Each structure stands twice: as structure tokens, then as C-alpha cells.
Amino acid sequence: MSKNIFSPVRGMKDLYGVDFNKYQYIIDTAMKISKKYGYSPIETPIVEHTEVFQRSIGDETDVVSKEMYTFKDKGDESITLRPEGTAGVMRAIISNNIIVSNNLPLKLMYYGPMFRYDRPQKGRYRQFHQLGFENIGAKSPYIDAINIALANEILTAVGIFDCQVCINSLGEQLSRENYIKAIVKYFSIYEDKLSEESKIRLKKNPLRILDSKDQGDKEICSMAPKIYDYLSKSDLKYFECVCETLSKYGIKYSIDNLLVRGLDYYSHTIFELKVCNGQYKDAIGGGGRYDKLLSLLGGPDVSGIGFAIGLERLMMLLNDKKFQPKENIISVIPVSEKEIDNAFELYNTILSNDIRAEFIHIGQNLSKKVEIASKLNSTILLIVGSDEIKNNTVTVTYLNKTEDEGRNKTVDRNNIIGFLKHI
């Protein structure tokens, strides 16, 4: 069957229109915000070596084992696209020794687009674009307790009202492992009713069945032991003390025991960002502390928590008529041949002093050109004709208004860039 090359990859969508004015609010706003908050870009290449997606997310998480887009490049290295952000700014950070240079913390954000080979559905793309945070140097409940707040705040900003903060803790590598020495005995006793994908996480990743899908996994996943009850004196003071500095922030939070997040890399404080207003119900975001990331990579002991948004799933519930062009669009137009050269004149003037403007001068006759002008959404005509030339002025048309409320307005060829920029 023969492919269609000018459809996007399966799963990859072009980004044009209201969907990219979508995408550059969001992150404008998310810039602005981080920057109160201490926050600095960084920006990291789109492939990386594939170890340090293995050695970091995990080879047992579904990212690594199912839907890393990874390839060998002509040098015989495997390489892989960006599954996500987090590890490659590890990377970056261990070899261009930023922490060496820099004050602890150190707080870097960044946005682009992220690669996995998943099942393309709404709001999920094989490309998709994330934005996302790391705050490196510093482990308190409070600091997990602010990156909650600055996620909440970003989405607040840009008009998501009714977003839900979903926290669990997985406290430290000891009571981790205690906990999953429970979970594995108690799974193992509904082994044969757990779907063949639960089945092999239970040997190789068995805190990854409490995210299942499959709603017979769900049923028994509800009455697993929780891992509140495995959590050490001191992770649970530590989980405790989030939670208290959520309330005093006056974010609206609730514990999911079954929360744990895909990637392997965190500990102590997770939490996710869900939507549910009848348009969207699912994590438009999330995060969580990872303080042995670092050094798992070959970098410095140094703790560290961050978060990402989708982006797509985030544009989804954003209202496209907010987002459509509100400019005024002025087209220079001149009425004959012999009036082009003056008319580019003026359009360059424009152009000069930051306003937009196109230049309309194809066209058999004044009626084609306008017509033009319409096609391209354009609100203001400026008509420049012999007698405009001779008396040193420009007409001003109107598309939006009919003749009877004025459409036509003569305007001194000298003020009109100060007449633009007051409509």
C-alpha cells in the first residue's frame, strides 16, 4: 500500500494558526512566571546518546522497553530522540559542569518537542511538546511544596481554573523496597488475573502496576497495600510537611496512593496535574523529587525535584477564539503601475516603526487588489493614487464598516504612522 508523504508521521501534527499562538502564550506566561520564581532556559538537543535514557528513566519502564524512538547514526552509535526532558538536562548540567559555576539551587527550564513511540489518541501525539522545570540543590518539603505552587500558578495563568493536584510519596530507597516486597506478595497471589502486561511487571518493575490501564488490574490494584503504611518516621514527617505547606499556599490537593509515576528516577514526593471539566480528564502534567538522578548519571550527589506540562494536551482546553488574530491588518495598496514606487515607500515606512502591514500591488485593477487584501484578513486599506501623491495624502479604507459609518478617511500622508498607531 503506498504512503502519502504530504500527511504528517503517524502521531506528528503540524503546529500553525491558533495552535501556535496557543503554544506561544503558554509559553511566554510559563517564562514570565518562572522567572519570578528564580527559574533560567536552557535548551538541550533533540537526541542524546540512548544510555542516558537507560541509565536514568530506567530499561524497565515502558519509555525505554516500548517507546523510545532509537536508531543508530552513521558513526555506529545508538542514539536516541528525547523521551523527555529531565535526563538530558542532567546531562547537560554534568558536562558543561554548571553546578561547578554556578550557586545552589540551581533552577533551569526549558521547552521543545519530545519523541515516543506511543498509540496516537487525542491529546497524545508521538511528538508532542513539553514544558518543564528542574530545581537542583536543595531538598526540603518546602521546595517540593513551591514547584507544586509554580506548576499551579502557570496553569492558573493561562485560564486552567479547575485543575486537581494529585501527591504520593515513595520516601527513600528503604522503605521503597519495603513496600515492594509487599506489593510483590500480594500480586502474586492474583498473578493469574492480572493482564499479560502486569504479569511481566511483576517480575521486572512491579511498582508499575499500579498504573494500569486494564480495569481488571484497576479492581485489584484498589485494594493493594498502600505505601503511606510502609513510609519510615522520618519520610513520612517529610511527606507530612508538603502536604501542610500545600494547605498554607491554599492549593487544593488529594493523596493517591496508587500514584507512582513511569520513570524510575524518583523518590520521595510525586504528584500530577489533572484536568477534569467534562472536556479533558486526564494529567496534563506532572513531576516529582529525584535526589540520586545526578549521581546515577555520573555527576555530583546533589538533590533535585522538577515537573513538565504537555503542552498539546494543555492547547486542547485553552478557547480557540481567544487565540485568533486581533491585529489590525493594513494592506498598502496602489492604484496603477505608476504609483508602485511610492506606495513601497510607504509600506517600508510602516514597516520601520514596527506596524504590520502587507504590500498589495499584483493585481489587473484596484477591485482585484482589494479583493486580495480581503483574502489576507485585512482590516485597513491604504490607497495610494495620483491624486493621493499630488495632495500628499492616503486614503483610508475600512473593510469592516460600511459606507454609511464612514469607510473612506483621507489622512495627511505625514501623520500616518502616528494615525495607525492609535486605531
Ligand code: HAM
Contents of the next structure:
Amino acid sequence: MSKNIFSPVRGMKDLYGVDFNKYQYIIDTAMKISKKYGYSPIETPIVEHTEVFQRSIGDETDVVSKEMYTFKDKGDESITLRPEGTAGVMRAIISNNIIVSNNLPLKLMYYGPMFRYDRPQKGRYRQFHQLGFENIGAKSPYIDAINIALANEILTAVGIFDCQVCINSLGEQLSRENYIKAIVKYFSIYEDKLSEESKIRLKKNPLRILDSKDQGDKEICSMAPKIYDYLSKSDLKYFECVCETLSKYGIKYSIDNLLVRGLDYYSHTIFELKVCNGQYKDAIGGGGRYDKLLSLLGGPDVSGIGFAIGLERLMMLLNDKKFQPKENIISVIPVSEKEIDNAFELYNTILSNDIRAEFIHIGQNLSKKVEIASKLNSTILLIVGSDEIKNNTVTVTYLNKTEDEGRNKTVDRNNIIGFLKHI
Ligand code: HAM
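Compare with the form predicted on its own: the form predicted together with the named molecule:
Following is the full complex, with the preceding chain placed first.
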């Protein structure tokens, strides 16, 4: 089969125009807000040793067992395109010795492309972008609530006002082990009725059955034991304090006792961010606490909490109109060949005053050039003809959709920069 090399690889797409503006706006807004919360940026490589993800995310997760882009490099080393950002950030903290005795909590933010070999569909891509935050070294229910508040503040700041936080607790390891024993017992009774995938999960990673999208599995899950009945007293107290603090913050949340998240490194608080208006049902962000992740990778035994927002999903929910460029696009147009040099000089003067401009000198006649300028979304034309040169003026024509549209104005050439700076 011949492949169309002019299309991007399946599940991947080019980012440009309005979408790029949205992307940049979200990043800029998030950087500004996270700075207030004490985060500083980090950028880690897009590829890591495969083991970094196997050890942190867990071999039995869908992400590691099915979705990773893993290949051997020319040195026969197994490397993987990062499916998420947390593992790489933990690896970077260890490699660079970023944690020294008393610089905790360490708060890092990052953004960039991630790769998962998933079935592409609306809001689900094989290359997508995440904006992530990790807060390492401080374990307290208040920190968990502050983390969720940060996520909420970013979403609100970019224009998502109906975000719902779904929250759950996975407790400490012992609570989780007891709970897993209970659900294995429960799901074993219904093993025949479980989907093929959940039958495998029952053997390998039973918690993940709770996350199944299969209708039959969902019905069985609705009657399954609830994790709260297995959380230790202190785990329960911790979780209740997270919830109370969220209420004090005025953050809308709902407890979802089937929420388990798709990555194995979590303990205690886990959460997902969704929009309530039904525009898109999958999570636009998610995260949680990880007690043992750093130590599992060979780093210090400190707990952390973080989350990531999926930028494509968030961009999809933002109104395109708001992100159309609003600035004036000025086109300098010589009427004929004879005025090209003079108009070019004007164009350069405009650029050197940091004003965006285009130079439209190709085109058989003036109306063709105006047509080209219009296709470039020009809002103001500066026409330079022989009369203008003689009188040291410029003819200004408005193309923007305002009351000035179609109007012409003669402006003294010496005043043109001042004029452009005030429109
Ligand atoms: P995650 O829930 O796997 O968590 O991904 C976070 C977000 O990335 C999702 O809520 C979704 O918006 C977006 N996302 C995931 N997969 C895709 C996809 N195939 N296409 C488009 N968007 C996608 C993590 O990755 C954790 N590292 C979050 C975290 C940080 N936990 C602690 N710290």
C-alpha cells in the first residue's frame, strides 16, 4: 500500500494558526499563574530509557504494555518516546541532583509533546501535548488541595468556567493491598461475565477493572467493594481533610469511588478534571499523589503530587474567535514598478519601528495587489504612487471591518509612523 507522505502520521497533527495561538496563550497563562505558586520550568528530553517508564508507570498499565513508542536506537539501546511527563521529571531530579537537603518543596512545571500509540479519535491523539506540574517533598492534604486549586485556577483563567473535579483516594500501600484482595475476590465471582480485557486485568492489574469502559464491566463494578471501606483511619482522615479544604476554597468536586487512574505510581489523592457541560466527556487533566515514585527510581524517599492538562483537549473547548489575531496588518503597496524602491523604504521604516507590515509589490496592477493584501487579512493599506511621492504623502486605505472600511485618507509621509502607532 502506498503511503501518503504528505499527511502527518496517523494520530498526529500540525499545530498552526488559531490553534497555535490558543496553545501559546494557555502556556503563557499557566506559567504566570504557576510562578505565583512557586513553580519553575523544566524541560526534559522527549526520549528516555524505556526502563524509566516501565519502572515508574508500571509494566501492567495500558500505557506501558500497549501504548509506548519503544524502539532500539543504533547503539541497540531500548528507548521510548515519553508517554507522559512525570517519570522523566523524576529521572531528571535524580540525574541532576536537584534535591539537596533543604530545598524542598521542589515545584517544577513543564509542557511539550507526549506520545501514546492509542486509537485516534476526538481528543485522543498519538502525539499530544501536556502541561504538567510536580510538587515534590511536601506531604499534606492542604498541598493536595492547593494542587487542585492551581489546576482549577489555570482552567478558569483560560476561560473554562464549568470545570468539575472528580476525586478519590487510593490510600497508603497497605490499604490498597487490602482493597485489591477484596476486589479480586468480588470480580472472581463474576469472572465469566467480565470483558476479555478485564479477565486479563483480574490476573495482572485488578484495580484497572474499575476503570473499564465496557458496559457489562461497568454494571459489575457498580456493586464492587468501595475503597473507603478499606482505607486506614489515617488515610481516611487525610482524604476528608483534602475534601474539606477544597470546599473551603470553593472548588466544586465530586467523589468518584471508581476513579483509579491509568498509571501505577499513585497513592492517596487522585483526581481528574472534566467539563460539566457535556461538550467533551473524557478528562482534560488528571493527577495525584505519588509517595514512592522517586525512591522507586533510585532517588530520595520523598512524596510528591502533580497533574497534567491535555492541551489538545483544552484547546478544543476554547472559542476560536477569541484567538483570531486582532492586531492590524499593514500592507505597503507600490502602485507600479516605478514606486517599488520608495515603497520598500517605507516598509523598512515601519518594520524598524516594530510595527507588523507586509510588502506587496508582486501583482500585475494595483487591484491585483489589493486582492493579495486582502487575502493576507490586511487591515490597512499604505499606497505609494507617483502623486504620493511627489507630495511626500501616503494614501491610507482601511480594509478592516469598522466604520472606516473602504475610506481613504492622505497622511503626510513624515507623520506615518505616529499615525500607525495610534490606530
Ligand atoms: P494522564 O491522565 O495520563 O496523566 O494524562 C493527563 C492528560 O493528558 C489527560 O487528562 C488528557 O487530557 C491528556 N491525554 C492523555 N492521553 C492523551 C491522548 N492520547 N490524546 C490527547 N490527550 C491525552 C498523566 O500523564 C500524569 N503524568 C499526570 C500527573 C502528573 N500525575 C502526577 N503528576
